[in-house]
Amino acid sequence: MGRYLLHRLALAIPTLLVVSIVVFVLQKLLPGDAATLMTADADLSADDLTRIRAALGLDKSWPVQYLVWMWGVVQGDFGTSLNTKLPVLEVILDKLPVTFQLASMAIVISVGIGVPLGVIAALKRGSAVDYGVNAAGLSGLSIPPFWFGIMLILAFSVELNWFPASGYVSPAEDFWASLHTMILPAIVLASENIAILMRHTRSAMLGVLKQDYVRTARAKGLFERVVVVRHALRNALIPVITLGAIEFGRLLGGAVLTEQVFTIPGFGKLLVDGVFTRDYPIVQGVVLVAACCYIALNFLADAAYASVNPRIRAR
């Protein structure tokens, strides 16, 4: 299993240099630069410029600049924020727990509705269940994430008045008052993987019950929550664990609509607002966190599935 582990550990790392390649050299390829953004409300000469990129270290080569990004990015310095003057790291880190927290409401939704349904469908399979159950999967996969959270503000919050419309509460400030305000986007960022998450394990669940331990444990004269519950969700669960992982690291850099819907001041955000303000080096920041995120969560997945699996320890 170590030895498995290493393997998958060792893939991280050239994935991790193709991302951040293709983020510098996208940014290089938008029109502007760094000094004329910083001086575009001064005027300054040609001179001025050219000084100011040379400070900068713009007047080297794209090879050169990136090798001195990344030997920065490895020291943990990610530059410096072209709007607030901030270190990048420190922003990143300021604004990352917010669309952690959102992210792990929304996983928790999604597993604890998103598993009992697949469940469910699959040992009704064929039957009214099934069939609603599918479509209500299907319309979670359809619905387009801004207009459900449009329509749940409209509903809950102008109508209702039973949650707040926008903004955010530090869980340390009013715990309560932060799952008050965050229920609505995680509802909204949940609504997808719910239907994704109910889809995998019906399919998994369909495939286990068909087994012969299966219907050995029927035929011992178990219960059928004992043989569903111990025997069948148990080794169902296993792609699932894998994917539920995956899935977490799809909504720490997929909840940019809905913080945008909800005026949460998160990861997603602080993307968006940097690259309507061409932050540069914030954008190439949010996007490396994000790339490192999701390849963390992607091995503690496989971290997950090998422990459950013996097939994976043996090899």
Given for the second form:
Amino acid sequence: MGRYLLHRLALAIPTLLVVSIVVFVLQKLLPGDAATLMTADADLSADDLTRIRAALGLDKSWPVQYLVWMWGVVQGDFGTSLNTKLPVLEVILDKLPVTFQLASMAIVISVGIGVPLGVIAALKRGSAVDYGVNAAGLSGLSIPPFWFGIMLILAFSVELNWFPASGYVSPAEDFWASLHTMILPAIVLASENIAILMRHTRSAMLGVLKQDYVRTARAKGLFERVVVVRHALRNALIPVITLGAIEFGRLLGGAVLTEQVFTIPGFGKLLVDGVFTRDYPIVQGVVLVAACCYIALNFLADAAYASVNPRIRAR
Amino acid sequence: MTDAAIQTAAQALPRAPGVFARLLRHPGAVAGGGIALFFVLIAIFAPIIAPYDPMAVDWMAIRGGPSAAHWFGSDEIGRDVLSRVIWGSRASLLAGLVSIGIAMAIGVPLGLAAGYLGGWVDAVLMRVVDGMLAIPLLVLAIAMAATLGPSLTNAMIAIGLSVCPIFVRLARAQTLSAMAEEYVEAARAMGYSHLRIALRHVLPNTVPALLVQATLGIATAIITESSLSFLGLGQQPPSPSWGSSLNAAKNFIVQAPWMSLWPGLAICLAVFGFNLLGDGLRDTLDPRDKD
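Requested next: the structure of the form predicted together with the partner chain (the form predicted alone having been shown above).
Next comes the full complex, this chain leading.
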């Protein structure tokens, strides 16, 4: 298993390298460079700009600039925000827990709803229940999350006044108020994931139910409930849980729209605000951190999968 | 036998039902295809169907509720919501088709090359694909659209480039499975050129899976375009688009909920249609996914 994980880890390095190159190239394709962006308000002569460029290292070639930038990133220096002049990493780490809480709540909701629905659909295969669950799943994939959020606000905040329409309360401050404000956004963020987990659970269950050991369990005369839960579900859940971990990484990035609709001061809103205030170091930092989270969670999922799968564990 | 006799004999043979016939017997595919066709027709005939000019401002009908004159109500400057939803289908469908077209035009040749050539070309391309897929689709699309500048064209380019790695990976996988087939080996034995084998023998084999992915991809692209437009990075106002209509509508949820309702329902239905069609195509074209 050690060798398998080392191999996985080695694959993550070129992946991160590609991400960093994509981020760097995006920055270089921008109209104007850091010097013109930083001094947009000041009235400077061409000479001053040249000096600022030299001071920032912008007069060097692209590969050299990339290496200098990467060297900083590796040491945790993601640059400074053009607007607040704060270090980018500090700003991101400040916002990340908010999105982390949102994504955690969303993953609990999506596993809690998606997995049971997928199991039921698989057990009642071909029935009206199966078709209903499938149609609901496809709808979940088809609803734009921002619109779903607007509709939930309309129903549960404006009409019924059950939940607040926007804002954020830190769980450290007031735990229940925090859950209460986050529940609608978490449902919105979970909507697509419920469908994804449901579809995967269904097909994993269908695959497992065909296996010999399930037939053996039935032949032994075990109760159907025991067969389904202890023999089938436990095996079917392995790939689903792996997927859940990967999805969690995706949720951190996917929170952009949800946070925008519910005005939650998280990681995703930081990206959108960064785009509109032309604060490109922030945009780069968010993209880089989102990709790192995804890669890290992918690796953890691989490790979890390997530790429960004896065929890989033996390697 | 004469030619005529051969022809009659051929006609008498029971033909295996074609892909299209099988597709017509799949209820999901028919429903999905119907919905997709419905939106395509609306987009094409928007100037004839729409009751009003989508840009026409009517100061007497500001945020008017649904009525006989304005079935879907009117927006914050009195424009007809129904007409804007009808015209908005153009931006969404165009974005769906063009961005997937871009993704395939770049992704399929690269995937074919990676699978056919193997070696370092394959290794390098796959690492690039891994890297791009590590960035969440919407985050990458937002970053690219922000770099290129907000417009529908740039949103389509951003979505196309962001979705592209999926097609590289799929085309590569399909190429590898085709290369193991005996007819490819036969073509090699015949001494055909690599280009001819790749284009005439391998590429056709990748078409069914790519067609399924392209259909599902259009659904993803429509949602992503509306998301970018919602954020203000896609179609710019006052041009009608479902996403940018929702961006304006979210400020009037309480006063004019119909402004949010209809464009959103249009997105849901269009995306649902393409997803349904894609699932149906997969069932019909791709026997591996069947249980």
